[in-house]
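In structure tokens, the next block holds one chain alone, the form predicted on its own.
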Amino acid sequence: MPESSLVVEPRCEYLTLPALVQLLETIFLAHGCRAEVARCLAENCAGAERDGAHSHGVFRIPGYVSTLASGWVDGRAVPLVEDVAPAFVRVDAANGFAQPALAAARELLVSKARAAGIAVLAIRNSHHFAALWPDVEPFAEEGLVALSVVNSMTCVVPHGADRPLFGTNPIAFAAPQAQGQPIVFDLATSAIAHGDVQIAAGKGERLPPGIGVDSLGQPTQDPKAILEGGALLPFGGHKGSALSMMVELLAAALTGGHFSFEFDWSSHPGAKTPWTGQLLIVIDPSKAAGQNFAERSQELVRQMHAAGLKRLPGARRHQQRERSLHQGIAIAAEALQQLRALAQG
């Protein structure tokens, strides 16, 4: 074989579950976060990893370390929780991070749920810069249903518009069923997530096409062009658009948080974070009527898995997840040593 066609894998090591967590939570205490604030996102960030979701793990920590850094983000803020209606709780993360915004609201955005058979919960003044799944993930684990939507910074040209103007501005869902695990998907309304574009250009890879355009306006399948001065467009054209406006009126309109065109941070250079906002929607099936909802929804599974259907949304996570169970995380050596100076502060 010629040795231009030889592939070398990265040297990696394997951490466990809690390892991970660990020296996670080690970089965002170094980097000044507060305790619950970098439990919440080490947890986060290495879920993230544990499940196969890389752009959302361990690639995320040099962002969320010179976001810190900048001034641009408060890892040290307390968020200030609002009951404001017997279905409605309202979250001001004063400049922190939307993850402990959620923590903070969690117990009694469940026990809303649990009596009204639906609450809302309206995350402002805050800032997400992981996977939106871990989220919702939880609450189907305890046989609730829940749909949350986060905007971003402006990155994605609208279908039929000349430039940027929406984010990536992810949905996520999840849903419990009677047997295995919840059904859980995560997309952003963008043709491509935005972390995969940068981990594409750091590959030296291309893109699909009609994923993003340069900075000409121009498709493009380079992902650099697509950072540098380009923009991503919406998956399904008008139609993820549509989706893409939504988000924008229930995370940031409906919440008081900024649009992804309202906030400027020109003056913190190193800053990654978008600050924007977060809305969860948690409903209680068991106010329905009919059968249980979860066995409905097994019903439903078994019956794509009839049609043919050989994976539904989210498997590949949980298989990546017992894998991890058994064989540890796998992290490059590289990386995993970059992480390791990180906690150093």
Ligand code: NDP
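Numbering follows the first chain given and starts at 1. By rigid core we mean the largest C-alpha set that fits within 1.5 Å across both forms. None of these values were measured; they are calculated from a predicted model. What changes on going to the form predicted together with the ligand:
- Once the rigid core is overlaid between these two forms, residue 308 does not reach a Cα shift of 2 Å, moving by less than that.
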Given for the second form:
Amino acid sequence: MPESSLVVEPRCEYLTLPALVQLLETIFLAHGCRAEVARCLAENCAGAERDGAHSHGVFRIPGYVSTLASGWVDGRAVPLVEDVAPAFVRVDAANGFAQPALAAARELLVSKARAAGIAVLAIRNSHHFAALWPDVEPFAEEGLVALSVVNSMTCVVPHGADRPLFGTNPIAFAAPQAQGQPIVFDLATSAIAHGDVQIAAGKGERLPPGIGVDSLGQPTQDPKAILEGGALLPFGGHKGSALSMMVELLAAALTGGHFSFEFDWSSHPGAKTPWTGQLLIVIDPSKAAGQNFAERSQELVRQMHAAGLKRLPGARRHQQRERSLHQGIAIAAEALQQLRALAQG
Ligand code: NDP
Ligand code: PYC
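Write the structure block of the form predicted together with the ligand for the protein whose form predicted on its own appears above.
Following is the full complex, with the preceding chain placed first.
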């Protein structure tokens, strides 16, 4: 018998996107979110699961629930949107989640980007516990270029330093393409996302070398050693470290949010969501490149494929989205049972 046939795959159920959104929305409502927040987070998390972005899909729901129960985040917060300048919007998320803050400011942000050619959205006092691509991809779907950064919680040792300081600090970018899906990448500036370390620890898997250190600062491939007093490293040595520093500056210093090292959740057991800030920059390419930006980006992609490229960032996710839309979103039976229990409140 080949060894692979000994691996027992978890039993799955297949849900449609609306069914998964509804289940997650019920959970968020049952655990203290107001209606718009519950809908927004449910759509975000279900979309991640649909796209196979498992580190920020339903795996995150127990963390959302324990955080809400701890009183660390306000699921009923109403973001305050301020129109501060012709190309600048500011939002105080009021200790709520970042996604409803973006939703509240979105229309104003887009109208400013179309009028001025560029617009900046600075969100502060916000919690981001999700993938970042859902925040930028929709702008590219309407012909705009978008870049976003968010900082998280101290768990990354800056290159050349002795102890963790930075968050895993992702950067997401989206640009329209004349045909097909927008070009999108979304990457943690740590060598691996914290969520993937937790998933590896849960499965008892080892990590590749060069990703993290244990509590003594020694290199380790054991995810538990990273989670229990250890830390992650930036990707790409000093280069990823510089990008992570940039994210701290843009997402926290510029917005008025906390640096990843500045908040203390120790008096809120169960709190998991980083209380930081987020920056978005939205550009209308027609103001610079006329109407042909999307053709130019398509040409770049065409040349990349001609040069032998097999996989563009975002392509795996978009392919998984197609599969999920046809066959349904696979959720392990045990996870589904847990979600249904959480929906009872
Ligand atoms: P990955 O390393 O898995 O992927 C990073 C990017 O590279 C994706 O756009 C991915 O596309 C692309 N990619 C991966 N492999 C290849 C390849 N072989 N060839 C070409 N492109 C490739 O993501 P990370 O682990 O860095 O981050 C995972 C998620 O964690 C992100 O969504 C991020 O936003 C989130 N995160 C959130 C944080 C927060 O504070 N909210 C903090 C840190 C991370 P594809 O998606 O198609 O695979
Ligand atoms: O996966 O690194 C991560 C992360 C941090 C906050 C939300 N996700």
